[in-house]
Amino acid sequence: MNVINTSVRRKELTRLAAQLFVQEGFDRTTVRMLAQEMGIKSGSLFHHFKDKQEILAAVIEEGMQNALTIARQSIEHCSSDPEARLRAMARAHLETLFTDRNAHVVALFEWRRLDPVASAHLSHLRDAYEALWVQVIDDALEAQLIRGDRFLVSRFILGALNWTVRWYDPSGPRTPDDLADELVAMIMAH
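Chain shown above in sequence, structure on its own - the form predicted alone:
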């Protein structure tokens, strides 16, 4: 299964589907609603996607690919200092959430709607992303910048970062970098 497709039109349709899934939820979004949002006939939708499940998988896969790319670039362009790497990952995560918000909201809240085949296919991307975080958290734990159980620390950090999609106002007084710095400051052992 490979739902990523380089077609510009398919990417645009995926973006529109993500927006609709966020507004209506996956279950309440019909094929007719998707086609209307995309400006095509219902039957034409199946020229680009096999079914609604494939659209969901495409939305999540594209968002996760982007998140992984941004995170890897952030780590590559960062010093080996554990604190700098922790800040870089937090900033990268927030950058991903705020530049590709709809895809990430869909991934966070609709992952459970994926069929088993799509879920298994996309799990490698989630696992690769989480592995980057585990490496950064392990380094921070070893340097005694943070304390606690690695599993709980990683869930706490990712949970806090992910929840910002619910309350953060990009036009407000705090930038995503400010937010990332504040989170890292809160979890660091003093």
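In this text, the rigid core denotes the largest set of C-alpha atoms whose superposition between the two forms falls within 1.5 Å. Numbering follows the first chain given and starts at 1. Owing to the predicted nature of the structure, the values given are computational and were not obtained by experimental measurement. What changes on going to the form predicted together with the DNA:
With a cut-off of 2 Å and the rigid core superposed, Leu179 has a Cα displacement that falls short of the cut-off between these two forms.
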The other form holds:
2 protein chains.
Amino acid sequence: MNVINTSVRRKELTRLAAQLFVQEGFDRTTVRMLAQEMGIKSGSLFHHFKDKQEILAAVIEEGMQNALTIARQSIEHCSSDPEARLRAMARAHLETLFTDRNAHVVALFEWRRLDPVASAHLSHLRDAYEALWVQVIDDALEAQLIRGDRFLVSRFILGALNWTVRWYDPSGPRTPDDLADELVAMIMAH
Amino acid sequence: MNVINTSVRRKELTRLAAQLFVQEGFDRTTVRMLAQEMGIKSGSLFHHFKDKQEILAAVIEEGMQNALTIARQSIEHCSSDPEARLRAMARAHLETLFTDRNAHVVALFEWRRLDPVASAHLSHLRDAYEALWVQVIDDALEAQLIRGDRFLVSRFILGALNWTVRWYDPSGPRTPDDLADELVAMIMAH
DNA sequence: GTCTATAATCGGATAGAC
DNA sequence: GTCTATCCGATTATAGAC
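Please supply the corresponding structure for the form predicted together with the DNA (the preceding block corresponds to the form predicted alone).
Whole complex next, starting from this chain.
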């Protein structure tokens, strides 16, 4: 019935793949490395996934799905206050990047490696997630919490958040929530 | 005498390599592609560079050198005013990313692909560039132009700027300078 | 400095037995 | 569902002639 294979086994394998993709990058991760991490031989891997591309697509779908779910849950809890919603979105973004870990990072940094068909198939998820952001940003702009062009502001905020992957050390003194709060504080026109 | 080969021929080849590295990514750029772009056969390439790694190091050194030079020139022109200096740094950053193009982008996005020796050898350039930023940010903080932790603020600003590579279209209506100005406006506590 | 030719290795992917 | 064995194209890099 389902076009998409969602068995728990495949989920587990996808999780392991995400880990390697973040560590090494998609291009440098070989099917042999993936298989070893999964405790099987490289030939067996192709019983679960058609090819390497399909693994990437699975990871990225998982990452965007996660990001969407967590973000939606987070802003539900504070539906009225624009400032709380903005902070919640930033926190949710960093939560899926660092707490849940890996899949969302792959979605952000390896999207270009998707073949055109997979990219087209998954773009609605990315669009839905960005729409969530633009909505929250619009509310914040209307409440005069922040200033600027809705499009640019969301790009800048997401850029600042995404780039944390390159420098932030979760084992350091600051929590992801600290980062999110500090970013929001920085741009607020209080 | 010189440890580093700085012939104009090598500079030209480095420029072409940078272009391909941005388009395809370092891992997916083959020496055959590089050679073809340079109008020679792949075997001849190794007369100019010891190996593929050395090409990457050359590109990244060029990119950081460019960024440093342009940034220093830009803030010299406005040595007194903290706001002008901040704006100048942001403009310079986007100028080396989009106007000069390629080499600085490679430095930012492919740094991880450097082998440890090359990375250690080039890190002083990256550190010098970041120090320039922290200095400008410190001045802006002291003048109460912006608020926050000096370390985090510079990371967030650089993240927002770096991520533009992923979405900004230079052939669109906005100039890189527009972007820089809008980012500065967004974070200013006027 | 560039060429041709090729070595040596590694990559994704398949076939067929169990 | 996993294994072994293997195909075969692609990749980095070298050797030696011109």
